[in-house]
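One chain comes next, on its own, written as structure tokens: the form predicted on its own.
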Amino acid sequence: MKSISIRNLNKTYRAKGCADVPALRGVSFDLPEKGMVFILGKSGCGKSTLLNVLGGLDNFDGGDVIIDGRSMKDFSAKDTDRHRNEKVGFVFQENNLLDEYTVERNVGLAVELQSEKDGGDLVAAALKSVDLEGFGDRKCNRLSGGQKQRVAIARAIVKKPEILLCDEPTGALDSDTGEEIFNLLKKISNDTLVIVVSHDRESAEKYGDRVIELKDGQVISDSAPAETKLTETETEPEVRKKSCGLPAKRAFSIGASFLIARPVRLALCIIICLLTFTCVGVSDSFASYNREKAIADNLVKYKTPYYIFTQTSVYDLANLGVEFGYIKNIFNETEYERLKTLVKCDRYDKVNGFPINSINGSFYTIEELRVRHDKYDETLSFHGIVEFDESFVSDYGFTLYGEYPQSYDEIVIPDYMFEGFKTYGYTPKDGTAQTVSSYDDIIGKTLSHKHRAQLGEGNYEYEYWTYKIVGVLDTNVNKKVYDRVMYKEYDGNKYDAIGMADNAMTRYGLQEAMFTAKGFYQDYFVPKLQQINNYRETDDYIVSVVCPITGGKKAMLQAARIHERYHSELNAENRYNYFMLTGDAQEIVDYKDDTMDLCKTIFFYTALGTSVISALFVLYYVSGVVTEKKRQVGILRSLGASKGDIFKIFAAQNGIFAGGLIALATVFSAVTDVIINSYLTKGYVAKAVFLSFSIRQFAVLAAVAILAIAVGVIIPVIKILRAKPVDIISGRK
């Protein structure tokens, strides 16, 4: 700095309700690049105001301060942190440490305030220069005044200032520590300029190169006037150092230390944010509830190995726009094509029913498993009939216990099936029950079951039909989704919906299907139907589609979806025709699918008012942290750091807590939608899926708390960057 001219400086002090009250007063004289000048004056008559100016802590009304040719006046926010940051260090009356940290940190601040790595060299020197050595690692809270004021010396000295601003550095300490002060800050004025406000007339004399002196906001005296170098027009270029800023590591370890500052309201914010972030959390599951995708996650919950498509009509009674379900329909060959355009899938295989007497396709009681209960009847059927061999079997993953079928009277039955037998035993027609325990006590028997032959007009007789069993098949369903539903009595209002789901894959899945031999239904059954009830029609009596599941959970939800990308036109009946996915995850979907869209609605206006309410809570926190912070933000803008640098700091503290409550609010959201998907199936025999916690909800539940911590954080600290630093550490605002 080559040197300081103010000119007919004026500060005037205004506030609401009082009268104005002049600081500064035309103050005007020029200062040297080097030595120890003493500012005198009573209270109140302006040192400390022009001190405040000169270092950039306070603003003025009129005149002007030149710094090596250049106005004051000209200075932006960032010259002015530049200014203190760079050419002005300060030395309070009250040091204006920060307690909790180490006499080195308290220093390193300074350096690192100007992007220094310094490796703690320049710290040891300036500690060592003011008789230090050794006390880094001691708290300031711990050392004597005396000692704190060298700290502050050091702390104001370290980045190497070309003007050392003094403000009373002896006011709070006895005559001979003031005097051991005064004899350093006379000893640092021999390579700096040193400007010191004190009252103190006897040390101004003794220790001053020169003293000026105030009253009532202007010179008295002046006992050496310098003489002027440069003018505003005479202008040097500045040599500036390198950028400087607060590394975001020292920001991030001032935010963790500003984090606990008011613990009582930290605790009462977090316990607030982290129900309505979880809130939102579980709030956007409900709100984002897709059938389609919770098929699928049911799908795979269960580890269904297999596909079952059926068709399904739909009608609008008078046109009104209100769809009415109607039962699943069987379908023809041309349909099935159809359908395979629809379905991308490895293999298709058709589940052919019996046209005969039965809506639903299926084939009369097994006489050989027919049991009663007091409650109902409990019979078993043949859902269907699936022609398959041994690449059927490798392809969808199955076990084959046994032998295939060779002859269209062999056939191979479902290990559900057997389950049946297991559980009720083996009853030959007109004998007695035998136990079976083991695939080896049901293999080589037979089975029979009716069929109605039409011998005329009203006239009927039943014919049996017999099969040797020659094999079990193991078509993988999760037996604990249905716990044997079938074989146990349960009530069957408690568990309806499982129950559909039972229903769904035993009439139109494996579950209850007869293994024939290739060329079964075609060659031999439908051939034999027409013998017996003169059946004419050839094309095929399609009740479902199975189709092993690959390809992941992405083929899954589009295999969901298939009912959106066909439906048939409107016939005269204000009818059309779907296919749809079929089974057990879709059953129970549906079942709570009413329940699900009124919480969709419900659950979007929560989320949008827990936000809200989290933004708040967010507000009150770091409001109180401010409140509690701000005397270090001011210690910390007199040293230099811009508003960039405080920001930081504020975004460090509210990241560790925003990064902590996301995380909190993850686990408790996903824990909450398991919770409600448990809740949602009370009663049921399994558990299903409604509500899962994806990427998405984490996202959504991530930017709502980070909306609402910046929201929280920027007001306040906002307010108190609009502060002089002069006022924030004075704490007058």
Ligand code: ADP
Given for the second form:
Amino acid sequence: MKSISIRNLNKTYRAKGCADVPALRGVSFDLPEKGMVFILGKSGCGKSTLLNVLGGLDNFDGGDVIIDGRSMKDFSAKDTDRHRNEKVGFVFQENNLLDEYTVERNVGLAVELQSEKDGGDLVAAALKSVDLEGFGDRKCNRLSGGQKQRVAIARAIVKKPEILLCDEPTGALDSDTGEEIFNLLKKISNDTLVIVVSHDRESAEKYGDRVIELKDGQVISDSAPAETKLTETETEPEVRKKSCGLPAKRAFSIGASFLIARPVRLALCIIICLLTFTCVGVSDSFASYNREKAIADNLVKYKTPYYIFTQTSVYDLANLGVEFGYIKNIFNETEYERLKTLVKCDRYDKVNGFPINSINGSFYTIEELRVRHDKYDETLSFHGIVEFDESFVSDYGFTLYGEYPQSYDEIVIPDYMFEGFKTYGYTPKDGTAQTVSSYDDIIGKTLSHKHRAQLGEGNYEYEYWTYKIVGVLDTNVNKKVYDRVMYKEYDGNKYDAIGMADNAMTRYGLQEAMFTAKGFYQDYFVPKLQQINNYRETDDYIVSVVCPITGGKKAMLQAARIHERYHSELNAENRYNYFMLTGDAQEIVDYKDDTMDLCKTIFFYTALGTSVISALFVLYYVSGVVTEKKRQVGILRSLGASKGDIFKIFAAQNGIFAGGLIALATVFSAVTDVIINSYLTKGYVAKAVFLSFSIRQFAVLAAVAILAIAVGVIIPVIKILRAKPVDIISGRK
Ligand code: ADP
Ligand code: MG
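What would the structure be for the form predicted together with adenosine-5'-diphosphate, rather than the form predicted on its own?
In what comes next, the whole complex appears, and the chain from above leads the way.
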């Protein structure tokens, strides 16, 4: 059972700086359950105000409206939402349809705001009752005024309201169309209470079951006053329906339609946002540049097969006019053991060198070849001795072609050196060059080392020590990187990062090591050297220590940190023994070290600056978009959308925007990082990794976007929702 009783209703509009406008002054009447009631009066007499109060679009100052025994004064915001949602249907003079939607969606929206269920049948029935069958797919902005008004009526009645409130529903129509609409409303009033506000006395008298006339906010006549038969206590309390909000799927699709309502502006905004956000992402990649991480990244990139650790001392050479001098040291046993405690590797292998003071000059493989091809001497000379066995080969993941050395005059050469022979041929001592194209061509051949035997003061002669090649060890050299060095292009003058890396790998790694049987160095090589020389400085000349790379990125970072310590303390102390991670990754990273250090500082501020600019721009755009949708919000509110529903819609709209923006900015930043990396190593054979887009940059982008959007949405939405629905629809606020 329903009843509406208006008691001594008062409402005055008060605005700062303006005189108070009393719109309703003690209006009282009761309304019947059904029929067509006209509220007649001249413009400005308070008709709309009365209707808006009845519909819960506006509040009042004094008196009361009692609906089904409940005073509207006791309505909470939720109750008002529910009242609009469940009991009332509105038809406005300007139909207030959502023009960008189809007829079906406009009408369907009213059902969706009420329940989870899809109101397809209800919508069809409502369209049928307003004679608009078959118009469901039509966009509203392609309808005539009368048709639009009928859609508005269908939208108002689709949820079967108890009261239909119509504010000058024919005001914008010609008289024939107006008649049509009045006939339609009359039909509806057979089982619904229809209240029509109008200034058209003729129509009121023609269609109205009852006409209430207002003047200056007061009732001056009532054609058929209903008996006051209801009091607050007489009625049964209403049975509350389950509260129901806008389904998320709907909120999402409304949000999406809000978003694409202005595609050009959206596209422009996305382009600008992508520019500024990519700046943020890339700047932060620079700002978060970390040498250890870059070294680890490049170890991965170059598929470096093993770590090489060397030892370096830094001397203050101020007295020589140089600020610092670097001297690559040799390890002694103590330092070798210390390194083992710092780096956790599965195994450690020494690369033995040649005691400087016992050998006059360097250690060359084939004197003749060196002279002929001095440009490529690196490829065809040994830089160290490594004793090896089966476990070494399998632990490093290498492949041995041929045999293991069985005696001290048998050796295995590295694949890198084989490539040299392949390019320049094998030239035996006192012989002519022979072509080498496969491992088998070099296996069985001999190599001679030339040593100077000290015979006395200023008196020496050369001695040749000859070894037989019994195998070739593939040490997994990254041939793609060293291609230029190994074959043609490299010349010593172009001493770029790859050249340095090659130098490091060959001098201290396994690329140019002579692989011998166990015990070779201490039991055979050193004693033999002692025979032809008078003294040696160290017992075990360790040039470098190599370890197979296992354990992933974390282990690599730890290894790289050894190197980092050297860097960070470089200028702090006078003379220190530092362990260095040596090799292609480190050389390439170190090559750009100063550049990156400078960029790191500059781009930290750039990242900050661009973040602020990006955030401000997004905030500006988003809040503008929200404000622009104010009228739609008002319409949705008059259809019964709660504040929560409105939040849901804007959350969906901007969630889509944020998601798209973050995803695109991520891709753009990551790609730009790759381009910058390639630019930084322009001219090099290998493209190193300096910048990498990681979770941190993603977090920064997401944080800037989400924060700016949240602020940009929440503030204007709160502002809109604070205003009364009637003010939003009419555009007053
Ligand atoms: P009607 O619908 O009968 O033309 P209204 O109910 O719209 O009249 O307005 C009644 C009076 O209240 C008018 O004098 C109008 O100017 C005034 N009024 C209506 N709305 C507002 C408002 N939001 N702020 C100030 N005055 C208002
Ligand atoms: Mg009005």
